[in-house]
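Only one chain is shown below, in structure tokens, and it's the form predicted alone.
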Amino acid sequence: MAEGNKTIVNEAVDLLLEESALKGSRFAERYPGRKAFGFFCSYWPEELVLAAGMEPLRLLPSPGNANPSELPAYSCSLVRGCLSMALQGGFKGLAGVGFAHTCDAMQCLGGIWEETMGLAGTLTVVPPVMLSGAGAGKFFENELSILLNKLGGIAGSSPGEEELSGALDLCEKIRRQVTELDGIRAKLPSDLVAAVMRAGQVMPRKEYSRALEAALPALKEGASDPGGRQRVLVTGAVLETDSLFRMIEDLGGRVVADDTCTGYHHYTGPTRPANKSPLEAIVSRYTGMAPCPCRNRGLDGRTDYLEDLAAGRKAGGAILVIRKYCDPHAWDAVTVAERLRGAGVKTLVLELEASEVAGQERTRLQAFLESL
């Protein structure tokens, strides 16, 4: 497989990129027998679902710019991407979707999801908008210990306390593993780390963890310095496809740090504690994740992240992601951009209506990296 200068010829690094590309679009024939539980935010808790016998599955729309007539026109290119793509019957298969209480777009298509597509199996979680606040992790506690109950109901198991280990070991071991690709991420195309970050999130966990075991090395071997290219930050909501990162790549740039969604942002969290319960320990991880605009954890808790994190990368630049009608992120670039600007660090604010850039993109992200 060939990506940028450097050719890495991998099967599990072929297998990864593959899986990424396909977006769980192939599932049920390529895991007959497995049962997928589909869910959109990293807030939602895939432990749970793992320890109930199934296998979460983030759903990501096909690239292209959707309009269901259920959704008014100025919902993000996400929600209305997937809710078309349920509607067609892109979705088919599922034991269910589950739904964070995130932005008002999301909570909206939850609602319209259960009508819509009369899915018994569609679930709701409330994270703790406050996530330091009091009583915070006790209400969050009782909210999984509910939600777990009724992914056995799905499922038609009883998962308890040696399930949820079994599931959180497994999520930890493939979030160190991912720590470890993170860290050689400089030296390896953007685009690439990109999609065998995006691979973990589409595909069976533990076939997941094992074929990032075994492409390690050989990204490991392929790995190189990335010379006179344009170290950046990048930050934003769900990106579904490498077209970005790529643009960047053409263009002499390096993502040396991806905090999108579907990116390292995924992953991130405390390590198991290990005076808690494991209901505690997913807990703990949850809310312990780097900071999202649709949570707080303090007024400055996501602009500390992010200068600390643009700093430790050595970025030069930032580009803050904003899908068109995100009101989140939109709210989150002002501060977020004067922040980094204010630590040095040059930053572009790019609004995107999908994943997918073009030449109005290209024009303003090849100006943006000269200035570097």
Contents of the next structure:
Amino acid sequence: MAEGNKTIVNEAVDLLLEESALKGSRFAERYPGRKAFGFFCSYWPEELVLAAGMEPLRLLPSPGNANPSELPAYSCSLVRGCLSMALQGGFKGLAGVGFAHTCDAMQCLGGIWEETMGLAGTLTVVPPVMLSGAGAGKFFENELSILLNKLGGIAGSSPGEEELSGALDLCEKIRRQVTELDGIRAKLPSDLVAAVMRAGQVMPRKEYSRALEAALPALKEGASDPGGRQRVLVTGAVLETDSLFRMIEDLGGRVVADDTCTGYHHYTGPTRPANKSPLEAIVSRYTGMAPCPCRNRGLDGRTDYLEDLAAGRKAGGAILVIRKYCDPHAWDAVTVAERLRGAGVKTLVLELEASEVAGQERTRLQAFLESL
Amino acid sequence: MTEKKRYKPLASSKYMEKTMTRYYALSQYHRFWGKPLRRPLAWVTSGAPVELLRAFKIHPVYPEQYGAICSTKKATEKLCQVAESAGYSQDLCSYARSHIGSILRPDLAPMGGLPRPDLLLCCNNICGTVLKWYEVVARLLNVPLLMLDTPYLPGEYEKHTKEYVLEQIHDMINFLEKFTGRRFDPKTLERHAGYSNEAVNLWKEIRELCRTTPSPLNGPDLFIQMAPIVVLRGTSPVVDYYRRLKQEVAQRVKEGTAAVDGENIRLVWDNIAIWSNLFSFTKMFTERKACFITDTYTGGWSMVLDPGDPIESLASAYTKVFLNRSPDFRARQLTELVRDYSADGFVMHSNRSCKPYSLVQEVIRRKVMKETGVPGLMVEADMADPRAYAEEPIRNRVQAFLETLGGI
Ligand code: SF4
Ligand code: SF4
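Next block: the form predicted together with its partner chain, after the form predicted alone:
Whole complex next, starting from this chain.
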């Protein structure tokens, strides 16, 4: 842990950090009898998996550069890494794997998965691209209801309104707890917060909620004024390690606003509206979560969100992380950088092969943080 | 002899050039006639339901085709560099980069860039890139963006997908009525859809004539001859043009005229052409008497519209395009081409620009080889950016491949 932070000693925090580091790799052994269902993207509706009686488990690649022969080198390392792990038997024991259609790379990974790992248990859901477009909500609801049946088929259950409602309550509770953590993140080490948030995507949800409940008081107690640390916003896709956040800490920065897919972005979205069926509520949550570059909520949806986020958290700088060959984030980086710079937020576009940062990034990050 | 001369020209080509020149001249002078005739100009993606625009007398212009033109005119590299200095990564689609470059620096662009649009119509049936690309353009030029979301089809075209696409089309019609001040007339739409269908059928028949041995056309013919069906889809001149072309190709078949003299290897091509090196690349094959008798890309324009309600037919045809389908679907399609055209092998262009086309090619390649028993070669390049084309390694791979096929 970086200098200037209080050491937090707490069993629940330790459990969360351990789970986060394991990334679900010992799921079967730690949670015998539970069925894990793998997914990749924050648009994958976790509630449906829970309602069917399974545990959603976000699949993350191990660090390192994998080049499975099924994919060209110009695919992002997330899809290459995950496919490679799957081909080597790394995700054995899953009840199935779900693809939320988002970017071209995910679309292709879904297809390749069916071809290489088999069709059984491979499910795809296609969220609408124009989130507030004509017919989008109804279409999404239909997609979800078909998906729910398929998940029930895999789990051997017949989930209905009651199960969905229960799952929704649990997910909402978790989102509230994580939002509480997000509210004090400026006073906590950035890598610690990132790890705790990632844990919520790789461990059984009830256990996560319980652990977070137990950890929050200790985290609050351990929170301390960031002092002169440089306040930054980080946005980007999946970060399977805390390497970047740790380096930002080491260099005297603090991630005060996080819009990464494995970070707070994953927990954003409106709470359950009144007078809506559980399925409608799930539609409204996924269409209302923080905007993603793969979806459209008007031309300024994402830039407005990020500008407000930076302002609300008083971030003096923003780091836009782009995984090499990730088209959606590379596209958005130009507009987002321009907009944030225009709003007086210094912005660094950081292209990474995966989520690990090393010497070269250290120099750039250092210069960037010093310039704030 | 240059490859262009070696190349057996089609007499119809001069009519095609005329048709295309007329189209581009009309487009370039749109600022003079568009306003008085109340005919706005739209930039559209290649897979957008353009018949709808035609029904509202909107003039469509195709940035993707312009991307190909920039490449054949050797302008892609500098236009891409303009976009790259503006922050757009070199890993993004080169059609998009060169087009954005042409907006930022029209002085470097062929024809001084495309005429400015009043509207953008984007359909994501081909990729996710077009959404991002058109968002950028909408911001740069401050014009309305119409987006048709055609959900990816991992399996079949289902009822709720159909309803969703239909609802969007109806919404679009409402918008276009207000935007153009014209009332929607289903009969006009039907007329344009009818022209599309006629052209599509002719294009399909022309392509099918290449099942003959020797093939009357080679890959570059298909790529060049597809231009009118892309930009003039839904109009009558395009129907006239393909009638003429069909006659000429049928004549070649009747006379046994081969596109590649002494054709002894028949190949299927997968992915967009390598525009920057179209002729030099093809030469590696023609000099060994190998002919590209058909391909998956230009076949994308041979999808016939179903009879019945034209709006439903458009929704279905545009959602079901092959780039919006699973690798399994695409492998079946390629397998059929190999079989129906008696191909000896196939060549896949792993196109760095086009991820949805390319990322799944290896699994398709394996599947098709297994199904058909013919070999498939993968070459990595880019459809437009010459910087991604490495002649020597490609030549070596092509030579080795053709040798296994018995090419001399
Ligand atoms: S990192 Fe980017 S390209 Fe890769 S799966 Fe995620 S959004 Fe898609
Ligand atoms: S990514 Fe592919 S389909 Fe999309 S615009 Fe580029 S070349 Fe066309």
